[in-house]
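First, one chain by itself: the form predicted alone, in structure tokens.
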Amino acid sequence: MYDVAIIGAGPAGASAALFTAKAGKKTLVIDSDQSITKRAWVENHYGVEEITGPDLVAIGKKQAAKFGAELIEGKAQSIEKLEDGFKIVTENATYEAKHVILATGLMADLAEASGIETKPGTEPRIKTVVKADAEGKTNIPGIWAAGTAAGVSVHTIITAGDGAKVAINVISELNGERYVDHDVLKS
């Protein structure tokens, strides 16, 4: 069983995976390779002069993998509650995790199919988002939402930050105390 399964590897999902894996949590990322960021040209992402969306997505995945996140390609079809965690069913396999982070971008169909509450989106062209509180919690304890899927702005810098925020909250819940990840320069 994984500590955390993240569905989606765009900026929100890869950022969440980077934090959970770096914190030593057994992390699975299920990615359908449908991130809208793959069509983007980005010049407004702090710390990056300019980058293509595909390159940004690839770097995010590479960073998460560096710390041990397991990335698999597939489309999650359903999430089912287990006694201790969740079962995620894809078209080819089944996975189990204690917590699930939905970072599905524009797609709310998995949430709807799994009994997770949704609400109307507020961003242009985004009809439905997952209903989540400020921490990223959904109506089902242990299932979280981050990024555009959770209703935040579609800008990559914002969705990446939201993915990190939700990951910190999940790690904190798993640890039973507030988690902080600060590295320092070595002298």
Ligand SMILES: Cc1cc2nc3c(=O)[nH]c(=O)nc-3n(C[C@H](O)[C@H](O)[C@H](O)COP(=O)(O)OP(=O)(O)OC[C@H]3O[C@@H](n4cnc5c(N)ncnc54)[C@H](O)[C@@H]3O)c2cc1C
Given for the second form:
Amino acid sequence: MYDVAIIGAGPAGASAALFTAKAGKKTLVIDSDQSITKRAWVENHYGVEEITGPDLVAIGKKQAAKFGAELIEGKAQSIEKLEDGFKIVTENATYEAKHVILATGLMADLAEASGIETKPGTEPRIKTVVKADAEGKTNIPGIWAAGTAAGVSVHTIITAGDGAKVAINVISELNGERYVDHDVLKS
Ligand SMILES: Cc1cc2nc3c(=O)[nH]c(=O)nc-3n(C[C@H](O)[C@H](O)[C@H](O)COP(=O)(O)OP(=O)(O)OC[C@H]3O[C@@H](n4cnc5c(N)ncnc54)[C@H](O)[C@@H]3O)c2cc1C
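Mind pulling up the form predicted together with this ligand next to the form predicted alone we just looked at?
All chains and molecules follow, beginning with the one already shown.
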């Protein structure tokens, strides 16, 4: 049983996985390698002068893996409620996790196939998003949404930030107190 399963390894999903894995949570990331970010040339991501989308996505996955996140290539087809968590069904395997974060970008099919409420998108060219509150909670307790899939503005700094925000909320729920992840510069 994983503490957190994250569906999608674009900026939102990989950023969430970086935080949950670094917090010592058993983290699984399932990704179907269809990130729109791979078509981007990015010059407006704070702190990064310029970077290709493919490089940004690759570095994000590497950061999450560095802290122990398990990255699986595949497509999650449905999420089923279990007594103490959820079962995530992919083409050729099933996984179990206490919490699930949907960071599926433009794609709402998994949410719709799993009884998670969606609504029309309000950002340009975004058709459907998951209905999520300001913390990232959906209509099913334990299932969260982040990034483009949660209806935020479609920019890497914002979707990555939203992934981090939702991850901190999930970690805080697992720990029973607010979580902070600060490293100090060694003098
Ligand atoms: C041409 C182009 C140029 C852009 N230029 C910029 C720019 O200059 N600056 C900027 O800030 N932003 C830019 N963007 C936007 C940027 O890519 C998005 O803002 C954003 O980062 C999307 O992040 P995300 O993690 O929400 O979604 P994505 O990066 O799309 O990631 C979603 C991931 O979820 C996976 N997934 C979906 N469903 C499933 C499933 N059922 N099972 C498993 N995996 C699944 C997909 O394979 C994908 O890898 C650009 C986008 C495009 C298309």
